[in-house]
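Just the one chain here, the form predicted alone, laid out as structure tokens.
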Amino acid sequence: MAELRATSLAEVQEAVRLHPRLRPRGSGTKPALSTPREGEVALDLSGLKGILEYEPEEFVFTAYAGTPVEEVEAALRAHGQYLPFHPPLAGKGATLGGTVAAGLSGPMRERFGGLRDFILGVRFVDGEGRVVRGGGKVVKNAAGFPFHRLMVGSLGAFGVMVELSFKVFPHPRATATLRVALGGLEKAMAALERLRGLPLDLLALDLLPPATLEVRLGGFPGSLERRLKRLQELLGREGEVLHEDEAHWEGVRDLSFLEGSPVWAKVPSRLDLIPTLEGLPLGPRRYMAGGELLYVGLEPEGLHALRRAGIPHLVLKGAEEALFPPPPEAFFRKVKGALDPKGRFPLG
């Protein structure tokens, strides 16, 4: 397999203007999107890695993309933050530039939303070697087109990230978690959409099929017996509470709950589908962010089962083919025609 390695923006205009057909990698810990297919090099950025600008008290930093996510993360906690959106598998080294192609958030993403409501700018490579810029370092971008958040899930395909800019968020105080088991998918459901309609500021809203709800809270110490108090009292149960629980999180967010799975996928979801997905003959799984998202663990039959249903997915490890349903044509071809017209950057 051929393979490059760039450990700056020039080298990597070097390596877009002579290869064809070239695919980016970071740390692949996502090896579906990242490993090359049949006729593609593979560029591989984790040597374009560091921390250029951090401004604690402005809430934003810059790095380059093949920046460890824990790298990144250790500087925040010097100074009290965070990334609220919680990148999955960065304790297995992901990057910034593969979370962002991925569109990857994790657990965390309750309360203050997604990485598409956190990257503040970008900087890449186009098909034609050209550096690009979209928004900007600051909160308060200036105007022009979103190319920032174009990348968020591109999965590679516009052009290679060089640079990513980000804001961040002070890091709770406390946090806990409350476990409770509620007898049944329905009655889980209920409860989970009854949480989602109420002012509780939950740091994570997770299901555990078939009937499991995983709920975090973060804040001042002071407030959390009484919060957690209030939502025992809404679902009924004591369940089982969780006070040092930053290694469960850890944990979930580096999905070490699919592990032995041969396939791992994230699905787009939402209250009403999941009882069609869990009618699928599904692998371990999660229900994050109020049902909205499901990191799930298949086997090849649960896979095909999937994209029978007309279910879309993007599988992270375990097929060649990662993305389910291709893009919308109209709208890609354009895009794709202006930033890669000779089609260096495969999908997926």
Second form
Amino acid sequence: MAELRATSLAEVQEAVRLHPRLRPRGSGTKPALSTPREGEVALDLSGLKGILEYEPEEFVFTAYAGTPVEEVEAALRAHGQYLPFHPPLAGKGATLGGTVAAGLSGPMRERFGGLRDFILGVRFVDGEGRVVRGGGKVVKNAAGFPFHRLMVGSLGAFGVMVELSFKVFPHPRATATLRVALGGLEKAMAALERLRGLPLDLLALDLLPPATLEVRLGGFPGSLERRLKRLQELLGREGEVLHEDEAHWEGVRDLSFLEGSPVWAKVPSRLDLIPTLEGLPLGPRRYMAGGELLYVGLEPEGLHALRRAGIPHLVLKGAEEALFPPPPEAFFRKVKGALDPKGRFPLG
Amino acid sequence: MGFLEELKALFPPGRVLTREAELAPYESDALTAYRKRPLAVVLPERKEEVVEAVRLCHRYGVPFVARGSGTSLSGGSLPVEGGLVIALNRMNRILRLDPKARIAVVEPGVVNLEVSRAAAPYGLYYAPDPSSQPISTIGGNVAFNSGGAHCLKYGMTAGHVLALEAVTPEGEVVRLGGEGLEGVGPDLAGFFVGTEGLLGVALEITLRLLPKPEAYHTLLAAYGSLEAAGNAVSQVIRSRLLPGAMEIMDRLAIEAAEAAVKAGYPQAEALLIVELEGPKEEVEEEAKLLAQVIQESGATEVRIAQSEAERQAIWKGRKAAFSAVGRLSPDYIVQDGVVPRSRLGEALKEIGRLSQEYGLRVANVFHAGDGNLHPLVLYDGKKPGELERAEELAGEILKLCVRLGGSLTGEHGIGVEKKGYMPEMFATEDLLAMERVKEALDPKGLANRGKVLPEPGGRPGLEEVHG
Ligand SMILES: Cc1cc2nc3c(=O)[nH]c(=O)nc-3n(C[C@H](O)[C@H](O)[C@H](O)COP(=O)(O)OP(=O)(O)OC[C@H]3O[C@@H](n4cnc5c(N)ncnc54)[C@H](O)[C@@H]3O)c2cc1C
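Since the one above is the form predicted alone, can you give the form predicted in complex with its partner chain too?
What follows is the whole complex; the chain from before opens it.
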């Protein structure tokens, strides 16, 4: 299969101008999105990397889209900061661009919000090879059409992202995790619902069906014990407390619980949808962010079941058709036509 | 039948306004220097009526402007001469509030504060809090991606809008986004927010609600100079605290607030408000660190709210600051720009210099946590040439913001006021891309014609816009 590599803005523009159908790829951690389809040429962006600007005091950085999330996080860590939406698959090599195109957030999105809450700006090459910038490099900005938000979950449909800017936050000084088993899905759901409605500022709130909750707290060492205790009282359970919990959550956000499943999918779930989902033949899975975000491993049968039930999802690995359902024609098609009139990019 | 006749056939009498006296209140928004006479105003009560009105406009090629409460400070809801104003205030129902899902589904005319009020019994609230929240509508907030004092920590309106139903300028009804926090496919709802009504009219909006913070710790610190207050903000940030809000007022703004609401503020060159919020155990710890940082920052006086009443007292003056400045001057322009936080000091110094150069007073009230400046340029419209000078000064401030790496607007939008400055911040290709998207969704250029996107000829002449 033909493959191109672009390591600069100019090379991206050239690739776009020369090839009628392109499929950008970061590091390929989400093959269902990055594998070229019939007639497409892969555009490898893993060489378009590096941090361009980072002012810790501004809570903002700008980097090339092919930069591995890990590289960014290492730079942030040196200043006690992090990406609060907790991009998944970082340990597997995920890049910023791939994360944005797929629209993915991880378990710690529970605390401050997801990718859409933290993306500040983009520079991309549209379907005609033109360079377009949207958003900015400051934490607050309302000028012009927000092309950066359009990129979230776009699967590359509107252009090849070249540069991205994000807001970052100080990392909590200490963390701890409470794991409790609640004796059944219904009880676990009730507890989940209760915790979601309280101002507990949880870093992560995951449901491992059928009946386990994992709750992560972050804050000052001096307050953490008291907050843990309060959680235990709320749940009426001692549970199991993990003080060294970093490695555990790294595994979770790398979706290591999906290893071995042929199909990996993201499902936007909701509390009221969980019982339905739990009735389907799903494989290993975890509901994150208070039940709003499911990552699930599937056999082909499970994927069919999701489609049949009409539940929206995005396949990251193991299927040809990644996005269900397709975006709403009326609005999407017009925006797509404006930025990629020749249908050079995915979702054409 | 002509356009007006058809419009009157669609709406019962009393809900199509065409007489001069009825139209007058709709001729401008909060940027009162700009006025335009619309052809008519319609007052829909249901979304189907909005759709009908938009379709009619499309059929006749009549431009239209959606309007919430008309509090736009950038001429966003300024009518188009000879066009239709679709006034949405009557569409003010909260359609559904689901505490379990933590969402509210609202009509566009719902006033921002009403959402939090309705959510309060469940311990929830709607986070974006523009100072205009007791009057501005969610539709207007969505169009402008409105902000407030809590944007550093909680983001702007866009993050809090999960889904939208909208009618495109061609009259198609679309649903963007979903009811949960996560979605798949392009974030079209996120993209719609902030496009200032150029891509259609929002008919129904699904909002994210958050649990109301358990505890607050509100601190007021006085400083001998604006610069010292600015430095204190940097020190707070460097200490790795993440306050919910950090606000600064300069001496002129303090005096105005005192005169207007007797806030009881200390006499100072600058005041800094810092508010921590979160679980009580956490806030307690954070407050200890904050106390240390503020002590080291050289504050001349520090007050800490000991009760909710004292907290409200601290905020009262800040919230009243804009309108209070009206006491110091017959007229003023509220400017809105953003600079990288670390360049606040530099920006303020330059604003001071410009103020002297133009011989006009400038009061500063700003969201220091996110570098969002709100210089208030004081002038007297009755003095010939003073408005023009004030606008020029305000424009210089904007250019300064862009030069320092910031933005033309943090929250008040581009509207008509700032469209001439868009090329300062965006390259031609960026603007052309916006135009192409606009053209694709609105080939006749009907929705909010003349806003946001600069005309090829550059800045509009003042004679034209002041009409
Ligand atoms: C005293 C004062 C303080 C303010 N403080 C703040 C602040 O702290 N933060 C901040 O962000 N803003 C602030 N503003 C500005 C203003 O209140 C906001 O821009 C607000 O969102 C406007 O809401 P509105 O209902 O008045 O909208 P309008 O002024 O009526 O309309 C604003 C824009 O939205 C469009 N619009 C309205 N409804 C819809 C709809 N349903 N669909 C599509 N487009 C629509 C209009 O066409 C127009 O372009 C302040 C204004 C005042 C007067």
